[in-house]
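What follows is a single chain, given as structure tokens, in the form predicted on its own.
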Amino acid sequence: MKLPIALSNRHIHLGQKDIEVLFGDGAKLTHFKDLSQPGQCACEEKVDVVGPKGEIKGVRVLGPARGETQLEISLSDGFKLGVKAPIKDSGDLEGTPGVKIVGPKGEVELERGVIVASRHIHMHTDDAEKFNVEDNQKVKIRTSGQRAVVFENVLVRVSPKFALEMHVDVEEGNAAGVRNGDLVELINE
């Protein structure tokens, strides 16, 4: 059974608190474009992250508003940056390291929030009973192409909200020759 592939580059997700920090008072995030999961939108918002060793301008912010801020990058990113982020869930913030965000109008220091997204599937509820599959099950993932891959470990998130997609960040899409709409086929073992 075969389902997209997208390519997820760094970017950021913000509490409303650091919002405000960041960008101004009452500031709100301004749409940019809709992403392909339903009611998630890149901003027009940007902001620079500094690590112990480096920094990484123009990092994208993700929305809507979340309930703790959260940088997603790839392991490259964190060389870069000086961090040893940790392949995590998204939301699974135990444990990571933190850096500084800076925005036009103030900087927030992150005590935590900085990980390397795991590869998941978002899957809507009548697609997980297509493909047999259950929320938190892990799966393999095959691509196709001069340089096919089998991914493990993948991790399938469930929800009426969801629109089928599987994510990997850029650089494993890029290793694995695989772009943004590719059909990658699901093992279900």
Second form
There are 2 protein chains.
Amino acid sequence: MKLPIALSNRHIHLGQKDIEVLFGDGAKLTHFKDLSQPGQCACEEKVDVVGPKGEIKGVRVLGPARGETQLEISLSDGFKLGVKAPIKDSGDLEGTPGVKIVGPKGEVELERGVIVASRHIHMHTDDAEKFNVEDNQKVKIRTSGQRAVVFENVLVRVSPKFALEMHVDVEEGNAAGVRNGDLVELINE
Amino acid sequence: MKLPIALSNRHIHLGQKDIEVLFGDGAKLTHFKDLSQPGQCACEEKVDVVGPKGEIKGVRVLGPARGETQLEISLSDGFKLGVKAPIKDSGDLEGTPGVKIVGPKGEVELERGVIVASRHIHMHTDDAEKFNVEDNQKVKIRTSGQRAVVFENVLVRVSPKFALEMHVDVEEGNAAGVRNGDLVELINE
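Now show me the form predicted together with a further copy of the same chain, since the one above was the form predicted on its own.
Below, the chain from earlier opens the complete complex, with every other chain and molecule after it.
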């Protein structure tokens, strides 16, 4: 059975306190466009990220605001910044490195929060039944074409709030030669 | 059976005529360090690459000089440059796009030669016997660890001049979470 894949470019989720430091007292995020997951959006706001070895400008902020700021980058971004970001599930920020975030009104020196997000699948509860998988299960995903790969250890996350979609970072997507919306095959062995 | 993997960063092979345009009349490439394949080396020389949408500075020249200039980049590099580079085997430049190459003494407007190199395995003839594969065969390669993947459609190239090594680009290597010298498994089905 197949599902759509999407490539996540580097982005940042911000805590409300950091939003106000970066964008000014009382600032709130401004909706730019909806993302595929219900309630999630890309925001007008962007920030610069400064590490010990380099910087990356114009990193998109995603909304809504979260409890804690989390920067999601690729391994290549980490080399460029000079930050050794571990491959982690979103929200699992224990032991992750920090970095400096620069906005138009101020800077935040993050103590932690930089990760390379583990590839994962969002599934609505109804889709999980169809695919016969459970929340937190690991599956394999096969892509097709010239750069066909099988991704192992892909985490399935099930919720009535999710829409069916696999998320990989840009390096994973390019390594597999896939583009947003391409269909990939779930292998549940 | 296992073999070592290596990540190829963006690089360029230059024809002698282009070497002289970029680095001056009578210029020759300067050895910087040996690469794993016998007779191949990284050179002291670097060039800048300029596409319609962006540029990449400091692209390493590999030696020795070739019959025709060939720039090997990642899909992400192609997006940054604004060049739609196809995934091709090295040397197969039919129908590939060009780009502007800038050296310290001159510029070359390439008419063709920009590719994303297909992942492949170099094998010495003796290794091909041990692995029971032939020149031009396609195999699968499995990596291990948190980001374990199976790369399908991996071209095997056999020659008494080759040393045993799989080559992937940086995006493929990062997608698999591997580093230079990591061992990967050949699956010959």
